[in-house]
Partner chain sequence: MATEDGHGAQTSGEYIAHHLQNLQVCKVDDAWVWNHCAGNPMAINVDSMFFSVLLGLLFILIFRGAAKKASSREPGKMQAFVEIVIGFIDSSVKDTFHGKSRLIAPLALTIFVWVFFMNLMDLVPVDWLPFAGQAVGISYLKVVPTTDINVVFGMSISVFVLVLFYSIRSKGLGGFIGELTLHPIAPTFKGPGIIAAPLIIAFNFVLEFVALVAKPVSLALRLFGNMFAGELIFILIALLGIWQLPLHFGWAVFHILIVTLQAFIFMMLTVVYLSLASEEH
Amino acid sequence: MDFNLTFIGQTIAMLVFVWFCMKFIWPPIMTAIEERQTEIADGLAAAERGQQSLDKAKSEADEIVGEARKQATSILDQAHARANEIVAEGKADGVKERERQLAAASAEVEQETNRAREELRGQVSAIAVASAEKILRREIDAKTHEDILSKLAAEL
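Please render the chain's structure by itself; use the form predicted on its own.
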């Protein structure tokens, strides 16, 4: 291969170009690359921290949901217990009311029975007196009449 002036000129131009690139172009490119690497590393670290925060938030959310479920279950249990108490109280009140109404009805029946007996006694005594008058066909004085009615009422 022939070494001529063109080859030497191209070599010198190449060396000047390389020196120029190393002196003025290479440092800003390297700085930009290093800044980009730093940004990427910071981004990855932030993503890692975010992932950890997300995992922590998920676990806290699961704990809160679990606690809420426990509270809901507790509230439901209390509500069921209270409902059962109310039903039991209602049944007891119903039994008391039924007994009260039965007692009132029994007393009313007893009163009606006594009233009917008294009325019946009066009617029977009137019928008895009328029958006795018809049978005897004679007049009885008031005092004797009252005595007979009293005895008849006592017997009934």
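Basically, rigid core = biggest C-alpha set you can superpose within 1.5 Å across the two forms. Positions refer to the first chain, counted from 1. Just so you know, these numbers come straight off a predicted model, no measurement behind them. What changes on going to the form predicted in complex with the partner chain:
- Once both forms are overlaid on the rigid core, the distance between the two CA positions of residue 15 between the two forms is 2 angstroms or more.
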Given for the second form:
Amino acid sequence: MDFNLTFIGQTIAMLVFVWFCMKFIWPPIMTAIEERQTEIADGLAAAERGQQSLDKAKSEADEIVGEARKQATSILDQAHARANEIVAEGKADGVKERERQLAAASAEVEQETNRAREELRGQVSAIAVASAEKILRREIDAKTHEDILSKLAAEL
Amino acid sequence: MATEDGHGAQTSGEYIAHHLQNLQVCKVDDAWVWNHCAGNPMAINVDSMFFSVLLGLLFILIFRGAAKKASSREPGKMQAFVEIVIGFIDSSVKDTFHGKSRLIAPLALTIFVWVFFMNLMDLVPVDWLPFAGQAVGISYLKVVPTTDINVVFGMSISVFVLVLFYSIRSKGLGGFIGELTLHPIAPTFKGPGIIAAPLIIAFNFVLEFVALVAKPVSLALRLFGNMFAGELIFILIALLGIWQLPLHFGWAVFHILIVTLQAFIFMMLTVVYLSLASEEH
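Would you mind giving the form predicted in complex with the partner chain, to go alongside the form predicted on its own above?
Let us now look at the entire complex, which starts with that chain.
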């Protein structure tokens, strides 16, 4: 329990240990800790920035999609309008074509009718002439009455 | 119970005294003498020195190993542990000490870990190392360095020298002397009051000097007293035969708290004293 040289020895030991700690232990560990702190802070900041740019990209993408949707709608509207137009045009064309064909058909029918009528008329007149000839053969010569007969045919 | 030098039964008193005796060496008449050095100021407590330096080296080894491999990325388990200790010390120091000093934090770390290791020797069963020592011819062995008053005063006086150094550095020699003499009663230097000034200064000095010297003394004796008492109780428990087992366990568990707490108090008070010393008025 006496004081002796151990006191000096312990003091020297303490000075050496504290010096060693101050020189070779504290600074590298503190450096490592502080480096890690800044790295973590940087990492968090980078993550934050990433999140922000992601949000920005998302909103941009939303904008682009909205724009595209709008364009698509307008294109669709235009297409509908065009289709309606085409249908209407087609209808009008159809009506016109029908009228034209109707007109052509009726003209042909009329022509045909006229032609048939001519033919019929000729046949009738021939038949009439033949009948008249048969009648007149008995009574008169065909040549003498030819003028009356042609006048008759012209009247038919 | 231990028997001294293998012959004869030992009384309880002898057993306790044996455990509290340091292994000493000193020079008497140009010859190295072991264990007959009572009262010799030139003696060295070999066991205290051996264990304190050994434990200091253990501290250096563990922390230097971690410091060498320290990297900011992927810390190992040892580095993580060392960083926890260092972070704890660093925040304690930063909370208390507001000046800038490259010394305070490493000093606090060294004190904390070293004192903790030295206190921890208390938890080694009291007979193990002395018995082992006797087996190889070492007749005395006191394994807890902090139960040696030289060790605790060696540390507290070093801290005290640092306190004086920081006081004088931050306040100047005049400021330091003023602090010792002009408080708590301010002397007057004008008029008839000047007659009383030397008396007041002397009174102040007595008060302040006691307060100043009480710092290292209380720092050392607090640690010494706690550890010495703890060790003594371990020794007393060891005298109880079979009943020592539950008692020893209970006291050891309680002592884990004391060991850590005393190391922390010694470290914290060192930081507090140094921060008081370096505070500017």
